[in-house]
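So this first bit is one chain, no partners, the form predicted alone, shown in structure tokens.
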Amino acid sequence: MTAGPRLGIFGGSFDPPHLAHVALARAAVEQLGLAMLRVLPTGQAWHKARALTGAEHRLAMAREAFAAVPQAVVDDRELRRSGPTYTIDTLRELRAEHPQAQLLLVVGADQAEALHTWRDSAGILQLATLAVAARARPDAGAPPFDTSRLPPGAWTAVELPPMPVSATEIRTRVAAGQGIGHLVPPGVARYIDLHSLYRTTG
């Protein structure tokens, strides 16, 4: 692994981005000493059964959510890519663009444990070190991160308190006419209201 500047990669559907996403981004920048954190709203997610909210809305909400996070840059490349979005393709692109950088893929514990189901998971681990928020699960009662799921040396921890917040809960609350101000950044709450997002469950 190169010892060049550290470039973080933080992907997700961000439908919508919420306070746990922002907290993880801040923790990753601070704890990993990142020169830059690329925040990547996913395009056509191969693993999502439901249709995602329009790309323009998720991109705008991500820009609102991460605007105050130092070193964070919202990157729309996966939204512009045709076909299903795969992390391995994004990592290959970023490696070509930043050949000297050390790539760190920021994920939650549930994503890290499911890495073996991702396309070319071995290639992912060759290109990037996983930065795992071991306790950042949307389900407060979930078991601790199973470190045996990953090879030794393939990952590093990002310390973050348990934050039982999920995008599913937020969409459900909006559809039911309930408040979400305690779950998302103010700009995201305003955007959701302005564009009448999530008013019906889907």
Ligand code: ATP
Given for the second form:
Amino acid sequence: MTAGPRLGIFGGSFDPPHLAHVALARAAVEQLGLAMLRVLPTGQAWHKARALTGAEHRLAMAREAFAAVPQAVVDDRELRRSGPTYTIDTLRELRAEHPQAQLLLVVGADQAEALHTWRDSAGILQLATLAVAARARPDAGAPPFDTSRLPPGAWTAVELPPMPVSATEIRTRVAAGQGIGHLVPPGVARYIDLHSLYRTTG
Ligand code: ATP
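Can you switch from the form predicted alone and show the form predicted together with the named molecule instead?
Below, the chain from earlier opens the complete complex, with every other chain and molecule after it.
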């Protein structure tokens, strides 16, 4: 790996972004010494069957949520790409734009464990080091994550207190008329309310 500035890359559907996403972004910036963290809402993620909320809403909510992290820059390139989103394409673009930078791909443990199913996972690991945060399951603490499929040296840990929150839970709560103020930043809660998002499940 080159010894240039460290550039973090944090992708997600962010439908909606929540407090664990922001905590993970902040922890990654601090622990990895990132000069910049590019936050990339995904286009039609190939591995998520559910139709995502419109790109303009997810982009606006991501801007609200990550404004709290000074090094975070929300990057809409995957939303502008037609067809399915592949992380390898984004990494190649960022490598070309930042030839000196060390690229660190920030993911929760669930995504790290599934990496071998992503398009060109070997290429991903050649371009970037994985930075992995444990992810709590709602009914348990954070289990140690399974690193057996990752080559040694391909990943580093980001320490994050277990936060058993998911976007799925937030959508379900809104549809059931339950509060989400403890799960998302205030600006995101206001946005969801203003635009009547997630009122129906699906
Ligand atoms: P959904 O419930 O719709 O599947 P999600 O809450 O998993 O959504 P994503 O936008 O898919 O949110 O996640 C983006 C990234 O953030 C992924 O790498 C995911 O592993 C990580 N992440 C999400 N929630 C947590 C959490 N509670 N703790 C640690 N990492 C998380």
